[in-house]
Each structure stands twice: as structure tokens, then as C-alpha cells.
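So this first bit is one chain, no partners, the form predicted on its own, shown in C-alpha cells.
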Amino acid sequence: MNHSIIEVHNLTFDYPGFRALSDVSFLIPAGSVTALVGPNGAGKTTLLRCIAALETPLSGTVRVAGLDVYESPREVHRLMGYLSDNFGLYSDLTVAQGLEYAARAQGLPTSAVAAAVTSTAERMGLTGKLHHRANTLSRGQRQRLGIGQAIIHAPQVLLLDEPASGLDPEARSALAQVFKALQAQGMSLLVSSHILAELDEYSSHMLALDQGQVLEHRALQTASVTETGQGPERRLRLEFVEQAKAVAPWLRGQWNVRLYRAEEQTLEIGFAGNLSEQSALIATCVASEYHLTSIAAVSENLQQSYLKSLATNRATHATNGTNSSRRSAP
């Protein structure tokens, strides 16, 4: 992923009395899941409406894969898929006249339609369901029935909201199956959902909105390193036999390792060589004069880091606002 497939620059959205959008600016990495994240009210949908050029905002500018969506909405379109919140289908269609009404829609050659078809039928597990009624679909297929009519032109990039909204918890575990084999294919997925735990499963990156502005835009920690190559900054857990303000400041002193939190006989830390300088990291632990006990990964919550980033903007803006107010008074 070494460049950004959506470039939104000093993007800004009003509607009548009310800003929803103050000066966003964004670079999404190509082959990125990216979670976007906010609490109601805070632009999301507004932002997805705007990248999809579906909304005009009052200044900013927006690209996909180069393009600007305002000056090129139809060239874009061909290479996006979007799904609403509160996306239709068309009850009386079959699931295959669905997804052939999507396909010469988005102007697939007469050609082509039928193997797209059977192509996206098949990606979205819905090949059983080709002859059925879209009014008969469960849930969960109606969902993936849409997310088929989004993308059976094949494009770059997927804005999705509200995805697994009413799904039930098997539902929503196969619809993460579907996203994450949507990355590995080379599709881009913005997808905006109130459900964090849902989004740990796939996701790459956070993009977190509070009040129409980027509360926070970072990579997620991945578990993913190679054994020669330097991997990303890997959390792990270690137990010691000792009181860990005993052994925090030799830890600390060891190369690549950054220490995070010291309680009772547990540190955290941040570790960033490779799998192999891991190992030696483990084996120094072992042979030193302390007793280590355990060692374990520390897969990061998205929910947890979400509500700690929120809690420190508000409480930045609050203490802000205070000191403004002193400075104020007479």
C-alpha cells in the first residue's frame, strides 16, 4: 500500500444552520480497510455521501484514484461501489435480475453481463439464491444482495454504511469473511458502522470523526511481520515473577522495545524488530537475573482505542474552553 487510492482535501459541508463537515482532510492507503467511526451526528455519512459526489460541500476538494469526483463524477462512479444505510432492492427481481440490472447499469457490455453474474453470485454466497425473489431473502442475504449490485462492475473502491445494521451475530461473522476476501482481491473498503467489535475483524486503519471533524486517522496494529523484514510495532505482554517497577527499567534498556504500562507483575510493551529479534528479546528475558513467566500478543481494540481517542479530544476541547473563558474574564 504505498499510495492513496481517496485524497479529501479541506472538505467542508453545510446544511441549512448547521455545519457538518469543518475542514476534513484525509489520504486513504490503496488495499486499506478503513473503519470510519464517530459517534451519531458526526459527519459520517455526510463524508461518504461527499466521496461518492451524491453531495456538493461548500469547499474542498475530493479524489479517487486521481480523479476529482466533482469534475468527474461518471468516471469515478465506474470505479466505486457505494452502499447506503438504506439502500432497496427491487422486491420482485430475482437475485440474478438484480445483479444484471446492476451490471448494465454500470454499463458492463452485453458481453460480460452474464459471467459477472455468476461471478458475484458466487463471491457473495448467493449463487443457491439466483432464481429466488429478493422478497424472500433473510437479512443477511438482502445485505449481501446489495453489496453484489455495488461491486459487480469491479471497481477500486467500496464506501459502505451501516453495513451490518439488524444482522445477527452469524450474519455480520460472514459478511467480515466477505470484506476481508474483498481486500485480499485489491479493493479499497471505507466502511462507516456503529459496531466496533464488528470492525476488528477486518479492518486496517480507523478514521474516527467527532463533530464534523477528524477526531483521529492512523493504522491499526497488525500482528503481520516477516522474518527478515522490520515489522510494524507489535504489542506484547510479558509476566514476571518480580514486581514490574523492579524490571521496567532493564526492559526498557532492551533495543526496539518501548514500554507502555507497568501494573502489580505485568508490563506492556511496543516491540518493533522482526520475528526473529523477538525471539532473542525472549531469550534475553529468560537469562536474565528476573523471572519471566508469560509472554503474549495484545491485539488492540478498536472500541477501546476509539472511546480513549474521543475522551481525549473532548477533554482537550473542554480544558480549551476554560482557559479561553479565564483569559476572557474582566
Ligand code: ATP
The other form holds:
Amino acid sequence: MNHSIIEVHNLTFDYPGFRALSDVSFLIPAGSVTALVGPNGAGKTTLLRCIAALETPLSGTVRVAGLDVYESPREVHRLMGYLSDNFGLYSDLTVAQGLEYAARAQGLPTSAVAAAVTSTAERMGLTGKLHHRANTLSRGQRQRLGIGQAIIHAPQVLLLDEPASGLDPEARSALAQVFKALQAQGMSLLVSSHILAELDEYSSHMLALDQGQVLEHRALQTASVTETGQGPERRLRLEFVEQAKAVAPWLRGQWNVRLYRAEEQTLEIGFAGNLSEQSALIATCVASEYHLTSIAAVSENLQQSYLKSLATNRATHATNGTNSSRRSAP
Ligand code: ATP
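Next up, the form predicted in complex with this ligand. The previous block was the form predicted on its own.
And the full complex, kicking off with our chain again.
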């Protein structure tokens, strides 16, 4: 993940009389799965449509794999897949026919179509459904067919607008596995979602929009790197018989850890060492004069941190006397 696959600079988009995106800038690292989040009306769909060159902004630039999407939309579409929030399927076509149609629409040579249909069905777990009509599929299977159609031409970048909406927890979890598999195959994904609780299951980054502006854009915990540059940081919760405030200075004297919390008997630390160093850290604690009672990996509560950022942003706007009415296009 060392270069940017999507570069958005100073993007401003107006619907008649309404500013939907205001000076939006961000870079999406290649190979990432970025969750695009934000409240209803934040501008997520508009942003995805702008990146897919389906809308023309008032100002700003969008580059995908180095190509300006407004100067070279056709070239960009060749390396991009896009699934809109209310995508349609031809209900009378079978899965195989739907995939074949998408392959031909994407300009795949005839000789490559059959192999693309087979491999995409396999990737999306639809091999057993190839000869079933779209209108006989479950919602989750329809979603997977939609994604299959969007990736049949093996794009570098995949934009998905709320692909998990309406899916039950099992289907959402299966979809998360699909995202991870596509990422492992080298694809970069930008996925809009309202289901924050599950984001860290499949996302490496979070891009939060609010009122047409970037509220927050960051790597999620598993992908973050500490200032020490040692690598991914894991957050650990250690419980001792003793007061954590007494243990913290000792532990920091032994190991290079970041202190997040020291309350009662609970210590929360960030540790950037590798697994054998983590094992040595635990051994140090066990052998010390303090009494370790448990250790656990802590996963970040994305929902809480997102809601906090949103509340802070709203409060800042209220203090500055700005609110959604400022979104009126000049
Ligand atoms: P949701 O989570 O509800 O899908 P979103 O974040 O995708 O919302 P957008 O659909 O991008 O938001 O809409 C951003 C804003 O632009 C909203 O306030 C919406 O009302 C407005 N908007 C969207 N489409 C149009 C349009 N065609 N004409 C005028 N305003 C529009």
C-alpha cells in the first residue's frame, strides 16, 4: 500500500441550488478497503458517482490509477467496477447470461467471455446458480451477482454503494469475506455503508463524510503504524491485581508501549512489536512483582468514535453559526 489509487482534490459538486460536496480532498491507498461512511445525505453516493465520472463536478479533480476521470472516462471505466445503490438485474436472464452480458458490455473479447463468466461465478460463490434466473435468487445472491457483473473485467478499483443494505447478518458476513478476498487479489475497494459495527471486519481505512465535507479519514487500528515505525500496532488490555496507575510506569520502563488508559486494575496499551515480542512482553508481566490476571486484544469501537467525531463536528458548526443551510450553492 504505498501509492494512491484514487486521488481526489478540492472536489465541489452542486445540484441545482444545493452544494452536495464542498472542497473534498483525500487519497485512497492502493490495495486498501475503505469504508465510506456518513449520515443520510452526507454526499456518499454523489462522491462515488463523481469518482466514477457519472457526474461532472463544479470544480476539483479526480484521478484513478493516475488517469483524470473527466478527461479519460472510458479508460477509467475499463479499470473500475461500480455498483450503484439501486442497481438492477435483468430478472429473466440466468446468472451465466447476466455475467456474459456484463462481460460483453465491458468489451471483453469473445474468446475470453466464457472463462470470465466461470471464474467470476466462482469468485462470487455462484457456481451452483449459473443456470438459475436472477429473479429466483435471494437478496444476498443478487447482491453477489451485481458485484460479479461489476468485477467481470478484473478492475483495479471497485466502488460499491451500500452493498450490504437489506442483507441479514450471515449474508453481510459472507460479503465481508468477498471484500477481503478481492483485496487479497489486489483490488482496491471503496464501499459505502451505514453498518459501522462491522466495518473493521473488512476495512483497512475509514473515510467519513458529513454535510458534504470530509469529517475523518484514517487507517483503522489493524492497519495503523505507530510513530516508532515498528509496524502495525495492536491494542492490548491487561488486568492486574494491583492498580493500573502503579503498573503503568513500570511497564513503560520495560517496553516501548503507548498508554491509552490506566483505570482501576485495567491498563490499555498500544504495542507495535511483533508476535514474539508480544509474547516476551507477557512473560515480563508474568515474571514481575505485579500480578497479571488477564490479557486481551482490544478492537476499536468504530461506531462510538464515529458518533463522537460527528457530534464534535456538529457542535463546531453550531458554535461557528454554520449549519446545513450553508450547503446552498452560491
Ligand atoms: P444516503 O446515506 O441517504 O444514501 P448519501 O450520503 O449517499 O445519503 P447523497 O445521495 O450523495 O447522500 O446526497 C447528498 C445530498 O444531495 C442530499 O442532501 C441529497 O438530498 C442531495 N441530492 C442528491 N441527489 C440530488 C438531486 N438529484 N438533486 C438535488 N439534490 C440532490
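Please read these numbers as outputs of a predicted model, since none were measured by experiment. Residue numbers count along the first chain shown, from 1. In this text, the rigid core denotes the largest set of C-alpha atoms whose superposition between the two forms falls within 1.5 Å.
The Cα position of S59 differs by less than 2 Å between these two forms after fitting on the rigid core. In the core-superposed comparison between these two forms, Y290 has its Cα shifted by at least 2 Å. In the core-superposed comparison between these two forms, the C-alpha atom of Q278 has shifted by at least 2 angstroms.
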